Amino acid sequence: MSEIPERQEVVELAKRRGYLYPSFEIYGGVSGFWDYGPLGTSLKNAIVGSWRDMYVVRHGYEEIETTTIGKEDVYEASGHADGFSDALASCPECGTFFRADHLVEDHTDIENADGMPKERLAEILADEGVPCPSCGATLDNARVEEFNLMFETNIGPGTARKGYLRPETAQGIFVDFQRLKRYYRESLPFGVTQVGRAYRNEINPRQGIVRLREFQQAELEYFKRPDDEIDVSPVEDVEVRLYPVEEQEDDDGEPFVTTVGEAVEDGVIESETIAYFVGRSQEWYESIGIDPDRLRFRQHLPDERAHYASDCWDGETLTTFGWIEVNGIADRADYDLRKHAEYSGEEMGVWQEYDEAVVREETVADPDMSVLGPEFGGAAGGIADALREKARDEPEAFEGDEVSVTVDGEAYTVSTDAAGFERREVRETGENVLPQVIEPSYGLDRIVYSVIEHSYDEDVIDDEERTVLRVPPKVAPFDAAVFPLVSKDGLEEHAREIEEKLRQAGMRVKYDGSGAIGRRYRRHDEIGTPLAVTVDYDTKEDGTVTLRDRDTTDQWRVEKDEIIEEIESVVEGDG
């Protein structure tokens, strides 16, 4: 594991080199909002492209795009309207707001205060004499209440129709499920992906770049039959660092390295489908520059799981902010589809044909109301319902000439003929199945920051210290930089010609003719550009250029006609 840099060094490089800018900086900024500069946008787009390559191209899970504003009904059904909240503490002296669970974690030995009842959090603040981080007054009488994290808005003029900025991208997929199941011809399993913005009105974001109020997610909703699992064999040998509940609850417990196959075999991860996506996530993270020694998958403790999740494993990266969650792989069961079916009144099941028709015996009662009505009067309807239920649950009760039922505590006897009892064969060709959902969800902004920090390195080249971003070439903001050795004697024209040739070949190229050549090398080392193409006087004589590798600083000569092939070799990982 490379040495973890100082946080300020990474943040300053990100701001200085055009990766990340504080939003509204000229107006003093607002916590929880950051903009992407040119390099940051390029890096993020490359990471998103790599994610799409993994799930959309190689797995065939198709992508949709849904609105970022949702009707109130949607979030009432999903549970966000009532349950998507954090504990808000307000200082009685200065009126500043804070996350109550964060205050408790900062001033006590409690590690997972998130999810504690608000009353208990208030007690701890008072008992421990926790001071207000703003004014220093003790929070003995601090009020703690639930604060819903969704941004509220109105749809149309007035206040008649309430809406919310979406807190996650998943609900759009669930709301569109009726259309999607038809698109997939009601054939399970299938996966639907979405990349887009989400919004959470955080109380007091205190982790800068990694705690945002507006952020981007990449999610897959994988719909399957309840008893189906993905085969883990393609990833069974992938090594992962796991931190299951048992280890977290053990005073001496620690994360441990195992393989995906062993994790399933040993029962550490119960769902093979979750294990499969853990393995794929591990492979993907390593490919985009996440240090495997600073990556783990931590299982949610029972009291921290989301209201919809029966199990969840978070991908976490170790950064200067500590361990931060970068993705979650959750078993959402049928919670979302069941809730939307309940609130909308629409059918969310998927009709599944059997391989072979199933023939079973069914017992039913079809009471003769022309007999029951005159004999039992107003009780006849209740007696008929009781007979139908008894035929289903106790068919042996109809074997005699009479059958007895109880309605509202009173016993009634009916002739078997009047009960209309019969046994019949039913041929079933399929059934309506409410799919189970496994959701791998990725926080792209935190992933981008983790890649920057994990790629950050300092070394000494020719007795000179340098800063270098060892970003994998496939996601680096540029494929190559093109330098004229000097901006005279026609070298600039040759360099511009090569730049244009590389652009026409579809490469991301940066022309840089400013300053001494050594300074330009250092500048692009810090940016993370994997290769530099230098045009010098020999280029005019023999048509060759110098290629320089960012990581090793090795240099070699190649013909101009070979530049594209050389760069492609490095970017595609063959060089």
Ligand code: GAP
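Take the two forms, superpose them, and find the largest set of C-alpha atoms that agree within 1.5 Å; that set is the rigid core. Numbering follows the first chain given and starts at 1. Quick caveat, the model's predicted, so the values are computed rather than measured. Compared with the form predicted together with the named molecule:
- Rigid-part rearrangement between these two forms places its hinge, out of Pro244, Ile230, Asp536, Trp351, at Trp351.
- The chain behaves as two rigid parts between these two forms; the smaller one is rotated by 15° relative to the larger (C-alpha superposition).
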Second form
Amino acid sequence: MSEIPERQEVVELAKRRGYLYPSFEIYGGVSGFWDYGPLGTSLKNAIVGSWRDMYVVRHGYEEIETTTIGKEDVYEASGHADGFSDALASCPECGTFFRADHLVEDHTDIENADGMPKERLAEILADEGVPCPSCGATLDNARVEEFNLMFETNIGPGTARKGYLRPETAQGIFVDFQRLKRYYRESLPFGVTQVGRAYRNEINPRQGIVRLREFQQAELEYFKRPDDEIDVSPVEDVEVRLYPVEEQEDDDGEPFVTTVGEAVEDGVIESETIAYFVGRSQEWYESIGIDPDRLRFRQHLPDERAHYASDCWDGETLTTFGWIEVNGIADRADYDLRKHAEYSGEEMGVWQEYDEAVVREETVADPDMSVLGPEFGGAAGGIADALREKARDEPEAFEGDEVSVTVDGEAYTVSTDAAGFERREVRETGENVLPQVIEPSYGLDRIVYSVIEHSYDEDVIDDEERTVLRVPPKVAPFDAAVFPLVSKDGLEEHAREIEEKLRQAGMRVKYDGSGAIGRRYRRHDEIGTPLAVTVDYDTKEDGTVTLRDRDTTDQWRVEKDEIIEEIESVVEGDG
Ligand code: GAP
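Let's compare: the form predicted alone is above, so bring in the form predicted together with the named molecule.
After this comes the whole thing, all chains and molecules, with the earlier chain placed first.
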């Protein structure tokens, strides 16, 4: 494992070099909001590009884009309006707000207090004499209440129509499901992806870019029949570090390394589809620069799961903030589609043809109203409904000449002929099935930050210390930097010409002509630029340039015409 850097150094580099900026800094900033500078935007876009390449291109899980503001109904149905909250503790002395579960975790041996009832959290705060982190007063009388994390808004003028900023991109996919299932011609399984912003009014986000109030997610909703599973064989040999519930609950338990195939065979990961996405996530994380020694997949403890999940494995990276959740792979079963079907009254099931038609007997009543009307007057309608129900549930009651039903506590007897009872054969060719959903959901900001931390390195070159960001070339903010050795004697023009040629070849390049050449190398080592192209006096003579590799600092000369090929081999060689 490479050495874990100091957080301050990483954050400073990220700010200084244009990766991350605190939002609205000139107005004092607000915690939980960060902007991406030019390099951060480039890195994030490259990471998103590689995520799309994995899921949208290679798996065919097509992408949609839905609104970030949702009608209140959506979040009432999804359960977020009621259940998407954290326990809020407020200090009775200074009035500062905190997450009660975090206070408990920080001051006791309890490792995971998320999901504990608020009464229990208040009890622990009092029993343990937990002090307010802001003023030091003890929190024995602190109020602990549920605080809903969704940002509310009004749609249109006035307050009549309430809306919420989406807390996850997923709901947009579920809400559009009726159209999506038709788009996919009702053919399960299929996957739908979405990349976009999500909003959570986090209580006291003090963890920099790790806990944000506005952040970006890349989510996949994989819709399948209950017994469909993705075959894990393409990833069966991928090594993963797993931390299942049993290990977490055992005092001597530890995460352990195994392969995806073995994890399925040994029943460590019950769902083959979840295991498949764990394998794909592992491969992808490694390809974008996450250190495999600082990556694990931890299963949620039962009281930690979201209101919609029946099982969940989180991808976690080890950073200077400790282990942080970068993605979750959850089994949402049919929870969301069932809820939206219930609340909207719309059909969310997918029509599934049987392999062979099923023939079954159906019993029905078709009461003759010309008999029932004159005989029973105003009660006839109720009697007819009761007969239909009875024909379905108790067909044997129609075996005699008469049948009795009770309507509003009153018993009526009807002749079986008037009831119009019939047994008939029905041929069924299929049925509507509510798909099950497996959801790999990735938090892009945490992934970007983890890539920066895991790529950060310091070494000594020619007795000089340097900082180098060893981001894989395929996600590095630039493919190459172009330098003139000096800014005179026509070297600049040559360098500009090369810069332009590389740009027109679709490469991300940075021209840098200021400062001594050594300083420029260091600057681009820090930025993470994998290759530097230096134009010197020999370039004018023989048309060659110097290429320098960021990681090894090796230098070699190539013909001007070969630069593109050389850069491509570095970027593509990276995988
Ligand atoms: N649709 C499922 C869902 O939203 P989640 O575990 O709540 O699940 C998914 O969020 C990912 O989003 C997390 O794994 C995490 O990386 C990221 N995330 C969640 N809350 C965040 C926050 N406040 N700041 C930054 N990233 C966050």
